[in-house]
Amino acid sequence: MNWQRPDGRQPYQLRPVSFEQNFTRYAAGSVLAKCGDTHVLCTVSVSQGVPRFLEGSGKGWLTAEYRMLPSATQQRHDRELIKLSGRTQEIQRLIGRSLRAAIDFDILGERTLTVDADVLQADAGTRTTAITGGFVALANAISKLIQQGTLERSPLTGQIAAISVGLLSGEPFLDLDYVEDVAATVDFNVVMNQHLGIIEVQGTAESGSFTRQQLNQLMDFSEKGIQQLLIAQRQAISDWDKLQM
């Protein structure tokens, strides 16, 4: 039995994507970025120093923090206070990655970018959506940064974006909601850069297994989404041409 999509997608089809920047007032950069009912705020600032391990190096570094909001899902969750969960921890690790990639920190200098990624409402790729929209805040930010004469040019080298996939009855669907996410069998978010070249891939096999060449189509979707979600990425930085190195 074919699976059928909740909303009535096609299998390799995005939910409607936006990025709606200037979202708060005192960050460097900031994004609401929203792919179909999850919605991400998504804020960088900018502080001058680095971590211990850098300094004098001249490098800049690059952190990320994520939150869940207790209302963001259909029953309350208590706030992670002082202990973070193992999950909350795994995502902004993953999101500091990922956006690391698209960073020389010789240009930007002994200075540290903290992407804040708080999940307003959740409905499955909370860190793929964080990932996504805060590349667009971070490029906002660096913007910013240029503008006011604090870079003399873009550290920016690239893109990065980051998509889910899974299986729904042995086929292969894109970018999943909860229905969706709590169904598959196999469950992957895939982070890629503007050259479709692999950042990282996080994916198992929620139960069985899947072959080698499930893996491909797996795969062969999430760059038909990331090659979307980085066109929506560029229409939304009016000055993208300008933050390219």
Second form
Number of protein chains: 6
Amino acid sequence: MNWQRPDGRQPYQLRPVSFEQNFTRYAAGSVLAKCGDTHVLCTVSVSQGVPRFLEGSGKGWLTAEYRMLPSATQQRHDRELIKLSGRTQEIQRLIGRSLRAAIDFDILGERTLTVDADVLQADAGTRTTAITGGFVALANAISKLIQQGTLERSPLTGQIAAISVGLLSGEPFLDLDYVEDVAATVDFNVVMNQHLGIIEVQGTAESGSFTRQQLNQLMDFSEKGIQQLLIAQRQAISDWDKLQM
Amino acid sequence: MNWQRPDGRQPYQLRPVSFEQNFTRYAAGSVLAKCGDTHVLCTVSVSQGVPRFLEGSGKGWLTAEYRMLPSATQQRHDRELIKLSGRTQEIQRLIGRSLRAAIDFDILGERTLTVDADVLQADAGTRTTAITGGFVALANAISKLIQQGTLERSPLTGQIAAISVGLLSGEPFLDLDYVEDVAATVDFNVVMNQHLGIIEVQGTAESGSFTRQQLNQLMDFSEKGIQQLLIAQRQAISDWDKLQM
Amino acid sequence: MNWQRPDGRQPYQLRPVSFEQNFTRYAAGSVLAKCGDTHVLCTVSVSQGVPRFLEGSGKGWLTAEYRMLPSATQQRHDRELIKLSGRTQEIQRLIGRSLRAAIDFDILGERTLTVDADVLQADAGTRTTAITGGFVALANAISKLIQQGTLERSPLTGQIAAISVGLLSGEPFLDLDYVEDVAATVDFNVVMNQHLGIIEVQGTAESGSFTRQQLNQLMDFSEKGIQQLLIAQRQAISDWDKLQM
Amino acid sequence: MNWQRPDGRQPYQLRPVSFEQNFTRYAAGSVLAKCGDTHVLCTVSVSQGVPRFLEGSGKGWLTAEYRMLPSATQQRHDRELIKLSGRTQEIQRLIGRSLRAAIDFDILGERTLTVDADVLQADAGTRTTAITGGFVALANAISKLIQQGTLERSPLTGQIAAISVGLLSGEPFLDLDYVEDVAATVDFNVVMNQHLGIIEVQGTAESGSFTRQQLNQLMDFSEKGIQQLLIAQRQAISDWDKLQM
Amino acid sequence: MNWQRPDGRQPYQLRPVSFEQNFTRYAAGSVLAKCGDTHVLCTVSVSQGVPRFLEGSGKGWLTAEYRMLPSATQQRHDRELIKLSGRTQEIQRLIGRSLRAAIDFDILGERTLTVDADVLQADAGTRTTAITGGFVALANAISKLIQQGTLERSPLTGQIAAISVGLLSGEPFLDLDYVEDVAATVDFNVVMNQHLGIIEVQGTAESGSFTRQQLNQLMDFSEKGIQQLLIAQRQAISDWDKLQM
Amino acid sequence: MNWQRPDGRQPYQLRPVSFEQNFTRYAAGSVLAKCGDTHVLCTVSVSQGVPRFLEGSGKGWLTAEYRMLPSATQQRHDRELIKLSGRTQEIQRLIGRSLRAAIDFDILGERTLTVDADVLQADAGTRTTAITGGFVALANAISKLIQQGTLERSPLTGQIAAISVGLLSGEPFLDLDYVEDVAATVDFNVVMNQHLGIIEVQGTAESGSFTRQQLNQLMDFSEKGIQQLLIAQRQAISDWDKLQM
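Hand over the structure of the form predicted together with a further copy of the same chain; the form predicted on its own is what we had up.
Everything in the complex follows now, all chains and molecules, and the chain you saw is the first one.
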């Protein structure tokens, strides 16, 4: 029997995507990214200096932090106070790694970009929404740094987007919502650049295992989803042509 | 010489106030409260059970948590991870104390209301905005509990609002923004109920001291500000008449 | 019905106050301050250097720490180990703020004064006893620094004392003990200088609310109490005339 | 130019693999697993009871902890004391997830298996060695539980092994050592079962990106490596035929 | 050359010892114990219940906590907040172990005695003063429990005292002060009961080593010191005859 | 009635002792030390620099860390994560103190030696095995530093070994195993150098007390045990003659 999507979407169809830019005013970039009912506030802040291991190298750095507000989920969850959960740490490491793939750090110089991804509302796919929305905030921040004369030229070397895909009843479905995420037997997250070059792939069988053929189907769906996200990002970023290297 | 307000307001004039209700969808109450450029997401979540010291008493409880997103301020600040700062703890204790003054906990029964005040953008007055907006979210949550049949009648015994006021060049000014907050010699926060009964008053001389006469002026201004906030809250809460005891 | 004070005091009467100076021998100032059965060991230590934000400014700093010994209360309470409670942090911030109001930090120079207030026995009013006794220890420490030739002249710009006052059965009472503190509907703490200029006022309605008129009564009582404390401090500090600026 | 392996291995060749069973005597299973110079002590302990979310379900649980001894690496590294690093948490979550895929928890009953993977010596591939060696320790522990009569039949539903593979100079190489791991542009870890069904795949481009074709090559190499590891495991586990469901 | 004691004492002479009982009023036992300039506030609190490992055994427990106030030492030292130092933990474990040797826990019943040793002023020998003074507080607390009718008879099975002794210039000296403690090459702490039975002996060569003959001399001195302390304790405890089993 | 040793040893007989050198390859010294079923991996790592209090002194330092693997004991125990237990801290402080007694830190120069003692399997006597085995690892590390030319001559000033001894049924027994350790009424640990000079002695009466005569017997047994360990160490260290000062 086939999986019927709760919102009637086609298997390869994304949820509605939007990027509300300048959502807050003090960070260099600030985007409220929405993929369906998943809403992530992505901001990019700029500071002088770099972590110790890069001091004197002339290179910059990008780091990411990820959190969910306690009321973002259907049941309120506690804030992580004394220590971060393994899940949170995995996600913020993934966001940082993914967005660093878009930057030439020699051009950025000894500055640190901090991406804060704060999930205001969670309906699955928060990490991929954080990456995709985080890239838009990153482009906005770079744009502002150039306008201010802080940077002479853009350090952006590529465009980065991410999507989730899963197996339900053995078939692939793109951009799972919470109900689907719980039901899926395989959970997959893929990060790609503007040429559909793979930056990161993470796939887990929640029950059973999956085949090489299914891996290929999941990658095919991911490519379809990411192509649409790349277009949506470029539409949102008004000065994209100038920022691209 | 007199203080000229950066935005040209009269000394007794509030910044524009608004309450965007149902800003997120999973919490029982969710309000994006804005006082000028200070934006606080106030949510109210409901859970069964109460803290240990109330178990078996038949009474409910209300607790509050307060945080600023790292990008809320002009310079990004670090998240509080291992321990909360004294400032954060003071503020969340104040929010909890203030909103508990609006509830009859016998009527609420053994449930806990958790108010989360997450500052998305900070231009001073975040604690008072959290209280004033938190009350609107609280009313929304109570309303939903009654509609769901969880509660038979409203446990709201009063209306709560809060405002800041300060002395600049020896004169009182209402609802300080960040520039004013830094310049003020006396910093005052007042919480009142619908009868202008005082729930909490906290005043600190940042330099020098202040007189009994100035204390009276600060209280006069506070009353003016809170009267306006009480009206704005009632306008925002559509079913206010039914919720009020 | 009127409140009968457990120890038969008049409403405006303080508990017996004493300052045992040089209670320990290594700190620059060391005072065992007693307000009735509340006993607080207040010490002032001096160290070279200042916190980072003041380095190179030529200005000094004063910071305070507050703790209760576990056996100070009627039921033993646990030590705060991993993190300080909100209450403890609020109190030590208040002590620091209050005593900083007595110092000219340009005259002190780049030194840090650390006030440790350790409650040996607690019968309410520990924070105000810590401030009032802490001022005596501060004066002793300044005196020693001048005698040692470390300071040429006194950086003391004022005298600081603090008192609690509360509403019981709607009437004001000065300097509550533990039984009264629990019964009070409004809890008030006031810090003033030698001119009865207000340094800090904090008032909380534990139940219900209070009026502007009651606020005035509470302030009247506070003034009466602080006047007596100022006299007691000056009697205790033998070289007060030389220390005062 | 092609990559020359430091130890002269063929691209698809594993390092020498061995499993020293009963390395310590108190844990139910204890294996010193070696892949070349990477040595991981894998133990499996059994305790009554399960985490809260499984209580009363009749189902068991398996959890994993991973640490490196401070002297395991070429430069001594500090122990993780206050909190675990993101890397450590990611790895121990991966080990747990992977080995849970081999167990029927209804047959295990309400018991918890704890896999401890302590790296005594690290030359890359510690997480995959922990999984592959952890499976052998798991089989030993199950065997002992059956011999003791604690379990009537084996809850093992499959065999699990893991391998690393990477791209160097654009070509795939199996089972990287430390020098290779540092030089690789793509780092891949794959977990499979006895049918080469995929349990987990994690691939990261350390610089640039990789293509769908390269993904396929990496998966081909992984299959080759895992087939050899599956054989080595079965040779080590003397009573494998009885344990397999 | 021989060591000249700073205060002119004979090698086998103790510093003046005193026990100020009922120093604070809420704990069951409260003693300000002084050995020269070392002042330790020792309190004993009683609570119902025992640690988990004793629940249902009918036996009681005694535990100890030890801290120095920050201003107790010649240079102010920081409070131990996130974690206790090894030194603090060693000392509080020693105090607990030593005083448990004086109690029959079957007679105490399922109660916990908590000994808090807070050093107000430190001139070496704080741990031995805490044990010797802690025993007096313990006797006071037992006495009060019997008077209250909580206990029918005394669970005290013995008397416990402790002393430090050290080698300076190769010769033994009793009850070192701070200057001597720093200069000593061997540092020894001994805990004994009323029959001079050894409860604990801890000796460390701070430089070089010491001989069996010196060990004997150190033990001889310890016996002399403890005999005097046992007398002083008995003189302080007015109802000692009734408490002794 | 006399105690019968579980393994039939004579009262003064050690368990079999062995030192497997170069057990791991990256630390300067690495020894798997075994005393019967107690197995401790002792490694010594060398780093430039010293703790703050020694900077610029020209002197080096030695520090020790001690842990048990969770599966080392008969029942798995949890790892110490947020804070170390008092027992762990006591032991690692003892190991450090003991091995520092073997080093001339002026000859070592401003380097830090870190001794890691990780217990792989625990059958009592882990701290003494860590010291005795740690000394062998230390000698190996010094030897390597001389061969590398880092050190011109050996900073080893002595040889250090440690043993446990206990009272069972009132009689002394050497080198207790776990069953004996639990049954012993007095638990004793002694550290000595090559001349049987005492470095540290720690004795605790677990129940009752012990006499001066028993103390002497325990010391006699300790000397016997340590003489054997000193011989075993010298046999294991092939270049001992060159390392000894």
